[in-house]
Each structure stands twice: as C-alpha cells, then as structure tokens.
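Next comes just one chain, in structure tokens: the form predicted on its own.
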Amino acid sequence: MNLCNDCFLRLFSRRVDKIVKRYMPKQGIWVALSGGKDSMALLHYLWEREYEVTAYHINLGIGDYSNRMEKMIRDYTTNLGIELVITNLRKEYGFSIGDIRKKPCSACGTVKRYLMNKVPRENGAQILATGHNMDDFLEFFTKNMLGKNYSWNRKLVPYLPAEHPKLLPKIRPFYLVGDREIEIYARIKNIVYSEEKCPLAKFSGWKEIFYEIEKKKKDFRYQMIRSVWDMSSFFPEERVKLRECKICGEPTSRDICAFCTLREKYTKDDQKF
C-alpha cells in the first residue's frame, strides 16, 4: 500500500497492538536485544507507550561484531533511559559462540533460549518479549512443513504461556508485521540499529520468495500469518516431559540440558563448573 507516514504508523500500531494489548502486562517486561532493527524497534515501540521495560543483551563473543553490537545497545538504551542487563558469555560461562566451528547457529539458539529465560526470570521478569516478526514465522512454518516437523507449528503463535515454573511466558509483538514494515517504522522514528549481519549467519532466501509472491498476490504475507495462527492448535502436540537439569537446575527434557552440555564441551579445563 502507498501510505503517508501518519497512515503507515496508524496501521503499524493497530497490528502490533492486537498482540500487545491482548497479552502484554504493564510491568516486568524484558526485551531481548540483538542490535538489529526488529529488537531495537520493539524496544522503542514499548518505551514510547510507557511500558515498564528492561533491555537484555547477550554478548555472544563473535569477535568484534559482538563488541560493536554491545556498544551500540549500551548507547541507545542510555539515551532512552532504559535499564540494560548484559550477559557476557565468555566472561560468565567460559566459552563463546566464536569458539564453535560445527553448527554455530544451532549452538547460538541453545544459548539464547537458555539465557533469555534464566537471567530475566532470576531478576524478576514476568514476560520476555522478542523481535521475531511475521516473515520469521512464515519461514519457520515453511521449513517445518517441508521437514515434516508438523508439531513445531503449535508454537508459531504471538504468545507462549509458561510450560514450567522456571519458564517465562514469551510474547512476539511484531507477529503481524514483517521485515519491510519494521524497517520503515525504524526509519520514520529515527531508531538506531545495525544493518550488519551476523558473520556466522546463513542466508535462506525464503523471505525474498514471500515478497516475490506478494508482488502478484496482494497482502499474501498478512493473510498467511493469520492462517498460521488459526491453524496452530490443529497441529499435533509435542508431549515432552520437562525435568530440571542435574547440573544447573533449569528446565530440560534430558538429564543434562543442552546449554550445560555445550558449556562442558567448549569451556577450558581451568574454567569448568
């Protein structure tokens, strides 16, 4: 759609507020920040609406890239007057994603899921907000269907309640807006963010395919994500019994959680727990 700035912002806010007003508490909100446009725009959106937010960033130890992201996030949150909590993976846990050569993206996901639950929860958070957007979930859905991982689609929703006393509920306020909408929003609001891609990330190409479809089928992405949301409850439920890790006590489906397994493998002997 061709919209002026004011009309665009109204449409953007209407779609985001469908999620925020339905699921978001006013207090105890922690926002996970990577430094990219999605998370930085989400922080600004909630700050502008006077939600009580705490910013959380993990320095993953991916060379100078991670240090640049940390500095930018420190500067921006200071300018907004928002409390920032940072976990330095190497300093606090003895290893970094930069140490991992085989499947670093998988290890990064494990680290983020673990720390983005543990650290906010231990500091009084009620909910964790992430910048995942409509295009992310359309990509997840497509990959799940092609890989026949149908049960994973149950979690492709804007809000995930806690499944264990030690798990935080999670909210994805940008569920109904995509990459380009967020980019426009960030530009209009003069939001500081990094356009630099993680040097370890791989290009999938799925988002570009969605936009090509939308050139011929107007509003394809929005109609599709609404369908994904509606269909989520129809997919088979994963029956996973959660227990507590024998080492750290965090929720896991195994005796030793994936994070502690990574830590044991990559931490130097003099830093092992």
Second form
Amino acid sequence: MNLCNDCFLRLFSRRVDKIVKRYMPKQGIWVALSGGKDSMALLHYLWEREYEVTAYHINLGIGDYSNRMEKMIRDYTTNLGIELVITNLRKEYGFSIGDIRKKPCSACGTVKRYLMNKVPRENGAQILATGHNMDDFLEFFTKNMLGKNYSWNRKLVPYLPAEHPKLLPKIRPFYLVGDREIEIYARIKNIVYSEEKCPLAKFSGWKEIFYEIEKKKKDFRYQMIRSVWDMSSFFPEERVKLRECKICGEPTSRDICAFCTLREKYTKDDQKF
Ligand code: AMP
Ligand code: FES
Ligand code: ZN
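Can you now output the form predicted in complex with adenosine monophosphate (AMP)? The one shown was the form predicted on its own.
Next comes the full complex, and the chain you just saw is listed first.
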C-alpha cells in the first residue's frame, strides 16, 4: 500500500491497538528486549502511550554480539527513562549459549522462555510482552503444519492466559503487523535498534516466501494471520500436565525442567547449583 506517514501510523496503531486495548493491563507490564527492531519498537510504542513498563534483557553470552546488544539496550532505556532489569546468563547461572555446540538455538529458546517468565514474575510482573510479529507467527504456523504439530497452533494467538500459577500471561502486541511494517514504523519514529542478526541463527527463508506471495496477492499476510487467530482454538489440545521442577520449582511437564537439565550439563563443576 502506498500511504503517507500519517496514514501509515494510523493504520499501524489501529492494528496494534486491537491487541493492546483488548488485553493489556494498566500495570505490571514487562517488555522483553532483544535489541532487534521488534522489541525496541514495542517498547517505544508503549512508552509513547504512557504505559508503565519495565524492560527486561537477557545477556545470553553469545560472544561480543551479546555485549553490543546489552550496551545498546542500556543506553536506549536510559534515554527513555525506563527501568531495565538484566540477567547475565553466565554470571548468574554459570553457562552461556556461546558455550553450547549442539543445537544452541534450541537451548537458547529454553533459556529465554524460562528466564522471561521467572525473573519478571519474581519481580512483580503481571504480564510479559514480546516483540514477536505477524511474520513470525506465519512462519511458526507453516512449520507446525508441515511437521504435523497441529496442537502447537493453539498458542499462535496474541494473548496467552497463564496456564499455571507460576506462568505469566503473555501478550504479543505486534501480532497483526509484520517485519516490513515495523521497519517503516521504526524509521518514522527514529527508534534505535540493531540490524545485526544473532550469529548462531539459521536462515529459514519462509518470510521471504510470504512477501513474494504478497506481491501477487495483496494483503495475503494479514488475511492469513486473521485466519490463524480464528482457527487456533480448533486445533487439538496438548495433554500435558504441568507440575513443578524438583530442582528449581518452576513449571514443567517433566520431573526436572529443561532449563535445569541444561544447567546441569553445561555449568562448570565449581559453579554447579
Ligand atoms: P526471538 O526469539 O529472537 O525471535 O525473539 C522473540 C522475542 O523474544 C523478541 O521480540 C523479544 O521480545 C524477546 N527476546 C529475544 N531475545 C531476548 C533477550 N536476549 N532478552 C530478552 N528478550 C528477548
Ligand atoms: Fe538465541 Fe541466537 S538469539 S541462538
Ligand atoms: Zn528447573
């Protein structure tokens, strides 16, 4: 669509507000920041609308990349006057993603899911907001369908209520806007973010395919995500019973949670538990 800046901003806000106005509480909002465009734009969006937010960042210990992200996030939140909480994985838990040779991205996912729930909750958060956007969800949906993991599609929604007293509800305010819209928004608003990709991330190519389709089928991505949202409740429920990890007490479907398993495997002996 060819829109002037004002019309673009109006359309962007209308799509984000569809989620924010419906699900966002007034207080206790923690925004998880990676340093990329999505989460930095999300923080700015909420800050501009005077939501009371706390920023949260995990330094995952991926070489200098993680230190550059941390520094940029520190500077940006200081400029906006937003409180920032940082967890340094190596310093606090004795291992880092940079140390992991086998499937580091999967371990990284485990660490992020665990800490983004535990740390904000222990510090009074009522909800966790992440920068996941429409294109991320379209990619998850496509992969879930191809891998026949139908039940995982139940989670591809803009708001996930807490399934356990120790799990925070999750909100994804950018559910109805994608990479390209957020890039334009960040440019108009002069939002500081890093274009650097994580050095461990693998290129999937799915997003480029969605944009190719959209060249021929106008509004393809928006129409698809609306359908994914509508359909989510039709997918089968996962029958996992959550209990508490025998080591750390956090919610898990196993005896020992995935985070404690990683910790046990990668923490050097002198720093173990
Ligand atoms: P990703 O898993 O990298 O696609 O990121 C998805 C969302 O998770 C981001 O938009 C952030 O809200 C959050 N996130 C990713 N990495 C971090 C991090 N190191 N610290 C805090 N939040 C993060
Ligand atoms: Fe997790 Fe790159 S950010 S492996
Ligand atoms: Zn545990």
